[in-house]
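This document opens with one chain alone, in structure tokens, the form predicted alone.
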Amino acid sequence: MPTENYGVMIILSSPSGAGKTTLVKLLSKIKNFEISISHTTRSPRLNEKPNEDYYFVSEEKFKRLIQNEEFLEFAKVFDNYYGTSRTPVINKLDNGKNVLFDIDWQGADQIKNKKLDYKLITFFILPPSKEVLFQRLSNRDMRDKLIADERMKQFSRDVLHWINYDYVVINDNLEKCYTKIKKLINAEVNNESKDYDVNYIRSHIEKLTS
């Protein structure tokens, strides 16, 4: 894993329900890898802990942080704001920590456009099929089937952003997906050859969007 003086930024994005948050948590168990904790205006889910999964704040406070230019990136997703504070991220990177970002394509674009002086590796996570995705969303958002339906509609738009990422990884098996990401990070950092088939990814996306 990266051992340079400065840390590496690693972004994981995905359509809602494809598994990026679980993968980020797994990667954070590797030595020297830390999650960037985002601010959000949405309510915590049952299994989420404040100041550990997210900093849960009011919309008023979030907008104040925007005005003060505190965010490295921020976006509005499903009527809620999400944002990454600049200072903690830069401090971690300067201290040699590798920072993991669990953010959507809007946030990823903003961070890329900042052109910070740190190595950046971006991953887009996809489900094996639309059917599997709907099942995952329905299980997670059982309280309201409309939420799952809304996220499925958003999926068709989100998936088009895969082209802007360094790597696309299919989460058909969590352990396999995690191992694939870990190997690609290692290969990127050490300038080694990469086991990555972009044509296979293109054909998978055609299936998902047909």
Given for the second form:
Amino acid sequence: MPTENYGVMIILSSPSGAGKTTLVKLLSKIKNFEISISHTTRSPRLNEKPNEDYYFVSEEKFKRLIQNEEFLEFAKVFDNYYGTSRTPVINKLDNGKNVLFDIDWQGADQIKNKKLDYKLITFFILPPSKEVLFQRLSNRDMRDKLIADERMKQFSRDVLHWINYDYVVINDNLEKCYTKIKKLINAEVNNESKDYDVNYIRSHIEKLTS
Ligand code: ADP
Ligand code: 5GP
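Got the form predicted alone; any chance of the form predicted together with guanosine-5'-monophosphate (5GP) too?
First the chain shown before, then all remaining chains and molecules of the complex.
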């Protein structure tokens, strides 16, 4: 059973562009919080640093890592493979570090189903509207507008997975969203009451999907 000496696993998932990577980076600045760096077969974006944002690897190398059972979870997302290596995550948790995961719903499901002996808190991040999401994707993926279009197409399918997460948080104002997540983590860890209104989230989902 987890004790207070072990770290907590914190997963952030979202439709692409809602802001989970930005939020994970902010949260990782809190003392004792560390990011799980994933492997991916996708090419780096202009601002991304190898071994910091991702371990960028060939498909051949990725498949070897699968065969060697190095991954805690892995999935194919938008035609590329993404995966979380098991050993660094377990070492961090055993050393009392809280580990942040920026992974999709398939990876979140896999980790949940493993029922590891560490506390797990899952967050699903939503954009304030589809218009804002498109704007964010277009700004980020400037090199290729097709990427933004493709990821928008996936939005209505991705958003349906909100139901499987502990908390859904709307990323309108970045600072407010960050503070909300931080408070929910603290409340979970300390077993305190949570400021969370699932009915408000339901009505936001209805707006996003109508
Ligand atoms: P995701 O990891 O969910 O795909 P990112 O964190 O890469 O999304 O964010 C997508 C884009 O939106 C980035 O350019 C990021 O700087 C921007 N962004 C994130 N959160 C906000 C926010 N609250 N307000 C405005 N822009 C944001
Ligand atoms: P991006 O290409 O925008 O960095 O990420 C695309 C999607 O892959 C996002 O939903 C992101 O959370 C997810 N992702 C990143 N790393 C992993 C991982 O290790 N495992 C899984 N399952 N998904 C990941």
